[in-house]
Amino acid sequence: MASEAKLKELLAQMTLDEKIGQLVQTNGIFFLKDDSELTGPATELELDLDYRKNIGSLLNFKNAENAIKIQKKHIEDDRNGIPMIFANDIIHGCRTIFPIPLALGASFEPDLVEECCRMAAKEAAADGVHLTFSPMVDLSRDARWGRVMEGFGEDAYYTGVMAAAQIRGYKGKGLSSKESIATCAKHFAAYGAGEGGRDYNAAELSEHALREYFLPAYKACVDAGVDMIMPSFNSVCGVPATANKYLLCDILRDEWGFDGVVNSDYSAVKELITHGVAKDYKDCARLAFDAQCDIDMISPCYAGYLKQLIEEGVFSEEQLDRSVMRVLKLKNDLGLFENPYHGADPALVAKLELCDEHREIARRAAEESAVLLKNNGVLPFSKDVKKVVLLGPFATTYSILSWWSSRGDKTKATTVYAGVKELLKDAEVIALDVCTRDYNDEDESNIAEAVELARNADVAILCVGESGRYSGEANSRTDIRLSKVQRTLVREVTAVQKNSAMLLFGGRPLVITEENEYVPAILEMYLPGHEGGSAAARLLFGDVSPSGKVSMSFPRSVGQCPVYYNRTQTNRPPRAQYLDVPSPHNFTSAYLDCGTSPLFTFGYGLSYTTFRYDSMTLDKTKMTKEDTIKVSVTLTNTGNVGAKEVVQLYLHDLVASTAKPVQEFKAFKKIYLEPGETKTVELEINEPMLKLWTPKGEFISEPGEFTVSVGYADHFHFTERFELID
């Protein structure tokens, strides 16, 4: 790699439009259509043609033999020889698709996440990218939005631990490998906290429900080494996160001591005229530019105006070079100076992707991150039926991979009906898709076949959910239950066959509160990838014990939204007796027709087998802020099949000088148990755990009792106190 000498050399020899034009991120089309075809992109940009030997960074370039191309033609045109990023969305793999993060989520499994980011990163690498936009760590409290599958829930601290897992696969052993990408973590900052759950809508938040809930998790990734940062759409407390300097200047680069670089989403910049910030584009270059975000994705701001900017002594060309040099710094590090292609091999793509190493993780992932909601002891079902029926819209369909699955073919995906085949090779499958994925299908005029296709099998397994088209960007739903008809069936199919599963796909907590009144039993399996079929079979069959836990609450309804488990208490908080059910009019914090706790929530999940914690001690109760408190916890597998549990730690301030949450989760480890196996489980209590965000703008620990437990959110098995001291 270069030295910092031969990079601030290179940066002394470049004019201003060379430097500006290491700000600038566009699409792979501008570098890959004829001149005479690029009328739109060079229009989009406000650019001249020639201005593409300038360019630092682009994104949508489709493959590694693009890749190799545009930048073989960009080297040879730039006098600098100066090669650029190539950026692309890797969220849940490459070509081989793993299930989405909120599924991951569910597996309570950082190790897992950072193989799967692994394999990622060598597909990725392979396929021409230099650099992923994940991970994502926006807390997601509002099942509406439709960016919940791109997160890990509900809870910051677990965010930011699964969060650096992702970061620690994606970049491997160095950033120079071959088989490794840079990071940027996203959105900078509370793009999940949009009022009404709707996309890009605006955040207002507290200082203290910034700093407690919703900072935390990104700056886990700091501390993890992330090597970019993206803000956000939204405006934060008024103020555009692309051109917010309280967070990108005063949190981002002084607090927390970032020097990567800022890359803005796409065209956030010139957005901020439409904001209503900014009058021109200049003037959106001015503001982003001044709160150091570093490129412009996507947009005419920076190329157009930052040079007149700097001429006029806005800004100084010094302030440019910190810029640049965080760029060229960047791709010094990816090992582009001495080799711009990385790891580019259209070979090599071919001969990872989906091979059965891959699959075989991507199936693991599957399995690991299921939830089964209810048991009503139906599953695991036997393998000696006869007669099994698939019903619904994910029965036989591919489409089980998200909308936001890069450059996976979805129709190499196993669908349910393949896996189960495979399976049970001596029993009759039977599928019929019944209805389609469109949220508004109200078409019942299948039911009645798949009623009596029902009726006479041994099994019914009823495909349900939300098409994946319906979450991420821009897909936020106020009514998030089944479709009219998907409610249909399986009310009516589940009236005939008592020995029938609801297996449920989607990108988001689903509302399934009238569903869990009489269904026997609900796999949750998200949106699970390309091997989410045969993963699926396994699960229903009894090959596998589901051991996903919940880590974004399930609403009872739209209503509750936003519900999450570490809620504040409050002076008149719900009675115990009225956390599942509607409240009498008794001047509580409750509803008078729902629960007020959701109807799964984080950290639950059910298996297979049933779990007995036996007992929880703590080395000691009193402890000071160099001290650490080491709790033990002994459980047994008390049934007849292997299986995996989450043991979850909560803590509760009882005295606070601000109102804490009811509880807090911590600490947490997955263990594996044979039937009859008992193990102790040790987790740690250390004081930065204790601390809060005060009225005076520190994170503090404040003297007094807290409360340790294990169990999972609202359901404890064990709690104690424990002082922390002077």
Contents of the next structure:
Amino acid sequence: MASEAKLKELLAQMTLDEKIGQLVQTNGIFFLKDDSELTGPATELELDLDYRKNIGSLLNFKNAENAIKIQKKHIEDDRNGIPMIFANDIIHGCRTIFPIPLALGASFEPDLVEECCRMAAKEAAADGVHLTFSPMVDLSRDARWGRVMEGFGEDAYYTGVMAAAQIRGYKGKGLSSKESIATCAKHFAAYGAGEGGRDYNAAELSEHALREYFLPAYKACVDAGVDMIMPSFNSVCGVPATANKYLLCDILRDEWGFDGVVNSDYSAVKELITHGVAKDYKDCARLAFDAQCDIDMISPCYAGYLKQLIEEGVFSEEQLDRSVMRVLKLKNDLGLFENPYHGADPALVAKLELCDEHREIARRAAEESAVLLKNNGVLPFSKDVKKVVLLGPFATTYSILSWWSSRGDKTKATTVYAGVKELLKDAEVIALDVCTRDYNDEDESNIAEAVELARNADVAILCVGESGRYSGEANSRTDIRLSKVQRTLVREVTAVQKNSAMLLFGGRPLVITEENEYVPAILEMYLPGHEGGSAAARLLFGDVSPSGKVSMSFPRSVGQCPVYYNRTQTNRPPRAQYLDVPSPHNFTSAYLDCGTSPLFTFGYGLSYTTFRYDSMTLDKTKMTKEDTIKVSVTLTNTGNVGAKEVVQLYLHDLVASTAKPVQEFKAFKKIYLEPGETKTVELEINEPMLKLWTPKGEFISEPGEFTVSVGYADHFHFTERFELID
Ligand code: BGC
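So that was the form predicted on its own. Now I'd like the form predicted together with ligand BGC, please.
So here's everything in the complex, that chain up top.
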């Protein structure tokens, strides 16, 4: 690896244009043109093809062959021979697709997430990728927002834990390893707080909300050694994140000490014009660069105007050098100067893609991520059934991967039909693709046939939900129920077949309040990836017990959004008996026509067994700031099958200088218990967990009483008090 002195030497020999080129990021397509005329997205940069030799990084290229070809030519063309960084959105797998992050959020298994990302890194590195634009850690409280699928849900601490696991997985033994890729935490900051759940929308939120809820997960990424930060598209408190000096300089650089690369989002620098804060491209470059946004992704601003701004003295060459050095350092950490192709190896891709080991990881991840939302006892179905019908738009479809899986071959997904067929070799398995996956589907023509099939079968599995096309970027929706036709299907089938279960697919918590009334069992699969079908079959027929817990609450109705478990205390809280049902007019902070709690809240999820929580003990009830309290929780599997349980710990500050949430999730452990087995889990309370953001602008812990509880949000088995003393 080159020393810092060597990098400085390199920098010293670069011209202004060459330096600025390192801060320009283009699309792969820009390099695939063979010196002919530019068309399509390649024109967006307003650059001529000769500029290619200066460019520092690119995204959206196809595969390893592509990467090798482009890099080879680039090194020949660039007088300094500086390799480019090849970036891509590896969000939940590269070739082998595992469940979406929101689903992994339900697993409460950071080790599994790390394993998934390790697998993704191996495949991606072999496929020519050096850097992924992941993890996405935007706190998601509003299910209308399509991008909730990319993150871990509504809790800041938990999102940070899971994102750190992703970073560990991607980076593996270190960036220079051919099996590792660099990471980029996004979208900084509060992208999930866009008003009305509308994508790209302005986030108007207080310093208190930022500090307590929206910022901690990005900070956790910085602490975990993330290599890059991507500012969000939206404005935060009036200032677009791409040009937000408070966020990017004061907090990220100065307070948190991040000295890695800041890489704008797609054309976000030039979109400062449409935000209405810049008058032209030059102004855009000035604002973004002033906020220390190092790289301009797909926009003409840096390439076209940064030089002028330096020549005019608006920025010094030292400022430019600082940004270029960050990029060169990252290249150096990736080992690109020695090996510009990093791990690119087409033959290895073919070996790794969907190999048995990777399929197995994907299946396990899909199993751990599924959440049993309801079960009146029908599940698990017996494997002795003679006739099974699968009904609905997800019965035979391969489309269970998601929006963000461009390198995954969806035709190689195991469908629910294939999964059930494989598991039940002797049963008759019939699938009928009732309804489309369109949310505005109106075709009810084969519902009657579906009902007849269900009536004459032993069990009916309703494979319904929201298409992966309707979550992800630019996919906000206001009606997040099942489509009308799917609702009819579910109602009519369950009316004739009591052995029915609903398998629910989609990238967001859908509103299923109506179905929850009458469907005997509901198993949430989210978008489970390549092995979704085999996982679903094994879960439905009892090979494995569901163990996932909701990490983003399910609203009872869109009118509740945003809705989340850690609501702030109010002067007139809803009465406990009206959390789940409409409240009468009683001057409390409740709804007259709907419960205040979510339908399925954070931490909730059923199992095929039952767990008895026997005790919770604290090794002390008073602690100083230096102390920790050990919390021992004993539980027993009182059912008939082995299963996993997530032991969850929540804290509450009884009297504080700010209004605190009614409960805050602070620690957890997922364990496996055989039938009849008893285990004791130890969790720890320490002083940083007790901190709050004060109106004076600091994180402190305040002496006083707290409660500690185990269970899940609003449903605790035990609650004890302890005190923080000076
Ligand atoms: C998204 C980012 C993504 C980038 C590059 C943007 O539209 O907001 O999350 O990393 O595109 O694909």
